[in-house]
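Read the single chain below, which is given as structure tokens and is the form predicted on its own.
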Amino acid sequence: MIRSKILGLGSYVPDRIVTNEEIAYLDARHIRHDEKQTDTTPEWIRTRTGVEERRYVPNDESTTCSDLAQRAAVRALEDAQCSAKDVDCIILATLSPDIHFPGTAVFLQSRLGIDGDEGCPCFDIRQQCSGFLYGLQMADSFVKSGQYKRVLLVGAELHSHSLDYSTRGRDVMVLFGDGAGAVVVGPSESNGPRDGILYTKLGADGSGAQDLHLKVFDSQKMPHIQYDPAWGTPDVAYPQMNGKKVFLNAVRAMNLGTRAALQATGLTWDDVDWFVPHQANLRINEAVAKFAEIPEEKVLNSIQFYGNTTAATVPLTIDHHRKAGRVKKGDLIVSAVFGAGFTWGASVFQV
């Protein structure tokens, strides 16, 4: 059987850093008051979350979520040695897509430069946090099936214009931040027991749907959207979620997860190189390493540079750590992700 591996890997952030101290001064336009706008202290954050910083785009109303995930993919598409005309499927994970329909993943390949009549397909996924994982399991089977040769995944966030940037918000805005990473896959001439791509395994469990939401848009109602200006700002209009549950579920799933992807490839934390947990919060990690026994050396975290970058956070971490000279081309990676829905996966894979 064909075996798929990842050829490239890239990232994106914007250029703009936004501290815990400055945050709690911006407005919803993240222009800088003298007077807080959210009650908060860099402390606050800090303890609850591990978040230091993070990433905006530019507050001029000049960027979306596909100009993010360009940036990522044109860095990935180079470090695999191969152009976007290459590229014969597009895979897109997104929550904050650029318009509610078309998905994002057409906008992309437009701005590639690869639309036209014989444009390759376009996926758009939504599974929030656990997304890159659930697309990578796609592009895995896609090039093993011999379907397609080579898959951009892409995992891009635009958290910035959507948070609720007052007391009430605090909770969920201070987690997140702008980024996207992406990847390249393809086949892999080699077979090798440490080569590619050599696990997946994704969850989900709808139950949990409604602790971690975001309702703008809700098809039941008459008009789909609602919004009264007289109601002042009202929640549907932001992320809601119960973060305790959403906590404990997290460890509980990333932990089993893991655990299962040893298990299932036969593999010891000797074997492995890297884990790579979704950057959800700090403290969520330290719990699933410490359930899960996974050396501290060997668990890489971004979240204090970049927040929350939900579908982007695994190849954006992974990334991080290779341009500090940390991770090196054919390191063994295991990776654990948990996000709404809820929704949870898996993988083990080569970089």
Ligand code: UT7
The other form holds:
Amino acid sequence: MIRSKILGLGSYVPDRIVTNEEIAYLDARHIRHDEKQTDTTPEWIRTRTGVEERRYVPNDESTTCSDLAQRAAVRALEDAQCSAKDVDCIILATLSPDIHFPGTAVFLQSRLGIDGDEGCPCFDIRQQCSGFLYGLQMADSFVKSGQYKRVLLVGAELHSHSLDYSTRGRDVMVLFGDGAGAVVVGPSESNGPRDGILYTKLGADGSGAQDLHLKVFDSQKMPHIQYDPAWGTPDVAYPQMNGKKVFLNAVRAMNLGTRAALQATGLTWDDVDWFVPHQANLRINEAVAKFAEIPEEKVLNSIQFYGNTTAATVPLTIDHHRKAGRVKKGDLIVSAVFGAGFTWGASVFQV
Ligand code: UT7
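Let me have the form predicted in complex with the ligand next, following on from the form predicted on its own.
Starting with the chain above, the whole complex follows.
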């Protein structure tokens, strides 16, 4: 059977850096006030989550999720040395789509200039923080089966428009940032023991669906929905999370997924270059590394700089460390993710 591989990778984050010092003073339009809008401290955010800063899109309602997706996609296509016209399938993972429907992948297709009568199929997938690995399994299967030859997989998130910037929403608001990451997946010419995408395994448990959810959105608007006091509590308008339950389940699923990935592939940490976990909380990743007995120096994080960018965290983290010269072409990566749904996954692949 043909094996698939990652032909190219790219990421994009907006320029605006919002530090832990600044975030408490922002309102829903990202305007800085003299008075604190949220009762939080830089120290709490850093020690409880690992986040030190995150990126926000400009606060002029000019940016959508597909905008971020396009910028990351263009970089991944350049890295893969192919053009948008070579793409015969798009998979876009997001929890912050441009609008409710149609899906954001078709907006991305138009932005890339490859829409029209011969336009390639476009999939939106909604697996939140697990979206990238869910998409990677789809892309891998499509390429292996010969269905498609160049699959563009993008994880993109515009979180900053749909967060509750009052004390009520502080547990969630401080965690998230805007950004996108993309890969191009295609056939591999070689099938050695380290070559290409070696393993993908996914799972889900719908009984956790209410533990991290958002009911409504219009992600281009600021705020993304006009709250009507007649609704009673504003829970409907903002993400709601049972943080402790999500935390514990994330550690468990990512530990088990990582162990299963090594067992299934017969690899050890000596064979693997990097562990790239989803970036939800530095403490989650430290706990996973401890329980899964992962050498500390092989764990790559980027939550300090970008917060949680949900479906974008894995490619964004890899690209961050590639730009810093740590990750090299051909490195072997084990990745594990967990998110709303609950959904989770683990994968072994070469970059
Ligand atoms: O991306 C996939 C899914 N997401 C995750 O995996 C996130 C998982 N959960 C977490 O990362 C953590 O549960 C949180 C970071 C969300 C919260 O950390 P925690 O250590 O579980 O804190 P907690 O919810 O137990 O809250 C401890 C205290 C509370 O105050 P009291 O009740 O002890 O007075 C909270 O109200 O911290 C308070 N708190 C804050 N204080 C300052 C919660 N958020 C904040 C905040 N600033 N931003």
